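The chain below stands alone and is given as structure tokens, in the form predicted on its own.
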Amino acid sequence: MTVYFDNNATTPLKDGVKKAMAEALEVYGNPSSVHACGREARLLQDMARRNVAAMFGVRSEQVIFTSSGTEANNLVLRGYFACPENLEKGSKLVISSVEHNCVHKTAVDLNRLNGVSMHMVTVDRNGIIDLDDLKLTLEKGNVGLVSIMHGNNETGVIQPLDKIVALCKEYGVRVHTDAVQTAGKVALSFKDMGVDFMTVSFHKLGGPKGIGAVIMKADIDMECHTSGGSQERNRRAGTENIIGIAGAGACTEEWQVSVDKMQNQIGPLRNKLEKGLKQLSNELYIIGESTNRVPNTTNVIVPGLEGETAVMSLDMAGFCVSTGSACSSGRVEPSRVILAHGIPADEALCALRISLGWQTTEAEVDAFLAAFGEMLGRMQKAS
């Protein structure tokens, strides 16, 4: 039997989502067509959009469907700075040092190709951004957009978005947040968050892969970075993925139940997991343990136990986990995100991400702790 503890990478489809997608397979019309088949597809799309809008407390026209969270983040960053009016207000993009690669690399590309300058705000040992650094950057002026993720995909650390937004609004600067890892895990209200853009990806909360969304204020200028059609209110050209959109709409129907379960059941299981891990090794430590995190995520470091080795060992024992390390030119490199916490490179290579899901049980956590203990025992004998 395989136990899946890599839910920050993707999650299993929920039963209601499977049903909605199976029904959508029979809806073959193009939603841009005006005939009966097209209207049927458009109706399905509109219903799903309303569900997503209701999940985040916005109007339907504020929801733009994309192919993924990665495309959603690209659409916001590239689309915002493609508008001459926005560039006139400020040509600097501010991100944090722990952003997902799709934000980090896009910022680098904008700086290299489009003349958009970039500033990267540092984080402390717990992964929380330096608000003084952000304030100083805003004071210097020329900032067009601040993009800070809500919850980190590797560590689960949640940024103090309320303070970030308050600072940015003081200087009249727009804010984007990547909420891919918090949607469905913590309560989210677009209005209460105060941001101008938010991006989500539905396969992180029991929905299908291949569908994400931008949630945005209706009065912002943003260019479409894909030419060819007027879909998604001229924000994203291309025939919509109706099957994926149907799945997205279905996975939001019980989103409050999912959030409650994450808080009341999965959070305590994560705490039990971490307590058990610390009892297995005095050297082991958990990144961001003392700060606010999404309730399902643990990033643990056991100095001397490389993450890649641990992933393979646990996989053989029937457990799926992951590591933030990346393979480059035949060499395993430590995660950029983990290094940003001030963790030495040799220890960063030992980072192991364990992310529980809505389907996780206490028995699975107990079995994982037993397997982890056996792995540490073999390591000690080998040394």
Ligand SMILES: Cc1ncc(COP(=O)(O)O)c(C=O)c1O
The other form holds:
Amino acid sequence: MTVYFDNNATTPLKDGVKKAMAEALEVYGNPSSVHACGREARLLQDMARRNVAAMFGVRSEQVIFTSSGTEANNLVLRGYFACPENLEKGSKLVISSVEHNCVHKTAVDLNRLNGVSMHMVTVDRNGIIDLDDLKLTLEKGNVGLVSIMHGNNETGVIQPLDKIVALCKEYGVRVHTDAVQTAGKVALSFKDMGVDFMTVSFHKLGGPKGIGAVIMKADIDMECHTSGGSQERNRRAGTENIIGIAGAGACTEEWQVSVDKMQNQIGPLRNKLEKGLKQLSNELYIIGESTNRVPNTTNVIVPGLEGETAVMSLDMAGFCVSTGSACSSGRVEPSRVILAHGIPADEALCALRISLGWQTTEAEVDAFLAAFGEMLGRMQKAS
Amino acid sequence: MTNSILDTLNIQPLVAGKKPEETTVVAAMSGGVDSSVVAALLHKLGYKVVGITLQLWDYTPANDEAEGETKKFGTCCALDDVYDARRVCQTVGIPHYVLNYESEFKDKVIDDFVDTYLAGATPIPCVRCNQRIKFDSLMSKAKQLGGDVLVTGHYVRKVMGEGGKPELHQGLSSDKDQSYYLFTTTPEQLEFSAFPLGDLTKDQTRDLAQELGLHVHQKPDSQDICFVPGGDYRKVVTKFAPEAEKPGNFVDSKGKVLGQHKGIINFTVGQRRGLGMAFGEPMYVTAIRPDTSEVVVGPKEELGVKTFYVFDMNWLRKPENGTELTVRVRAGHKGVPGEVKHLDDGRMQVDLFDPEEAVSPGQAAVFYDDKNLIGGGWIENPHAGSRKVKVQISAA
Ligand SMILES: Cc1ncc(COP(=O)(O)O)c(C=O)c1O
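The form predicted together with the ligand is what I want next, because the block you gave corresponds to the form predicted on its own; please supply it.
To see the whole picture, the full complex is given below, headed by that same chain.
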């Protein structure tokens, strides 16, 4: 038996997604073609786009499909600053110190290659950004874009987006948010959030890997970062990934059910898990425990128990968890994101991310707690 | 089944008193045929096996964010080795993990490799890696993971001796014996280890690999030191220590200058070929003096050594002074008889019965009672001067 508690890395495909993708395998037309085969593909794509748009309360033309969340983030940041008019308004990019690498490294790249300066807003011990720092930075001027993630992939901590947006509005600065980890877990209305751009990735909510989207206000100037055809309203060239798009459409179809389940069933299971964990050890602590977090995520630190060792140990017992973002596994270095919380390096190395999924059961949580307790006992003996 | 090697094997329980299905085995897997067979075989025998491959070296070419020096070497086949280990574990149906020990490997193996050359000696990095990485860091990890025993694909035998104390014996097929490389194994480490291939020949291992359905069954043995792809160790050493290529003089045993050489790292005591100079008669390197960058050469007669000194001893069974033992002074050496004497400072004096050629500083002197490895130490460079201390410290 394998228990999968690494749903922030990726999720299993929903049944409806598998079905929609299997059907899309038969549709071979190019959606840009005029003829019958092209139309068939175009319709499939349009239907999927409408589903995605409906999930976030936007119109179809506000949805730009990309090859991943990573590409979507790159598209927004690079595409925005590649536009001379945007750059003129402000050449500074403001991000937080806990962004996913695909925002963090893109910001570093822009700084190096395009003369876009970067400011990184710090977070407190609970992972919440310093709003005073943000305000001060905006006040100094020359800010072109603020990109602050919604839910953090390692800790689940949700930023106070309403306050961030209000501040940025005050200074007339556009806002992007990476909502890859909140989409499908909490209800997201693009309009109510008030951001100008938002990134989602469908494999985090029961869809296939390799398909993401930018949700954006339709009238913002942005350069296409690939040159080619005029797909996706000139925002993203290249023949569309029809099968992936079909999967994206299917995974967003019953989004309300997913969100409700996350809030009403998985959240309580996560709380039970955390309560159980704390009973196992006095030194153990949970990052951002008292903060608003996505309902499925726990990042726990047991000082002295390296995350990497715990991942292997739990895997041997049949449980899949991770040390942080899946992309950085394989190298024993403390996570940049965990360090940004002011957690010392030796404890940051002990961070362990447990992320439940829509399929998680109470029995799985109980079994996990038992295995975790066993592991702690063994560690004590070995040391 | 017809003539399965499996039927002819007689593998004792790895942990006395524990059934295979209750025993968690951590297999150190290089991706080669030997360790692959070990993992697959033990799984077949019912053990709970976990494969671990160590990433010790960055195999990607220097490009992004050069993190430290180790990034700058070229590519080599090791990514394929990790792939092979992973594939074997997937075929067999056991977990597999890759542990990144690059920075430890740099500090504990590569730095020592470089220092040893600078001290006019010839290092054996594979021993350092066994001593400081596999049987140290990896072994602790294995214990933390709830492992009962660490297994490797070495051709050596763990034999129960008197009083239930395990002994480390040469592999049965003497041409494959790898005990020399494991002389630093302490009694505690040996207790927690097992070497299931010790009774086999390489051919038998390959046949087993085939029988077990492992795709690596014909994979050639690796020849190179893993961080010296292609065997050009000079490149590695001079990269970390450019002074190693400082030219110096060839001198004879009386100190007469015979010519110039291109740096002491090009030489090993006992070497005859590739001296880069014709001396009129066959000449051998008889000593290296790092402080003056002198390489001493002489005719074959001057090469013989009867008495030399060994430091940083490890004993599985400490011999009395004057015990007659078999001494091996390099990996391929069959061993010669000699006597040992403990010195007050912890070193050993070794007196061979007959002069031995090519007793090279930096190599190990390993002592055997017949097939039984009882201990060993590092051969000192008597001419290392101030460097001598450095090597001894870094070896501690
Ligand atoms: C917060 C966040 N942003 C972006 C990404 C990248 O998305 P993708 O895997 O689709 O490239 C991920 C997931 O890996 C993520 O967790």
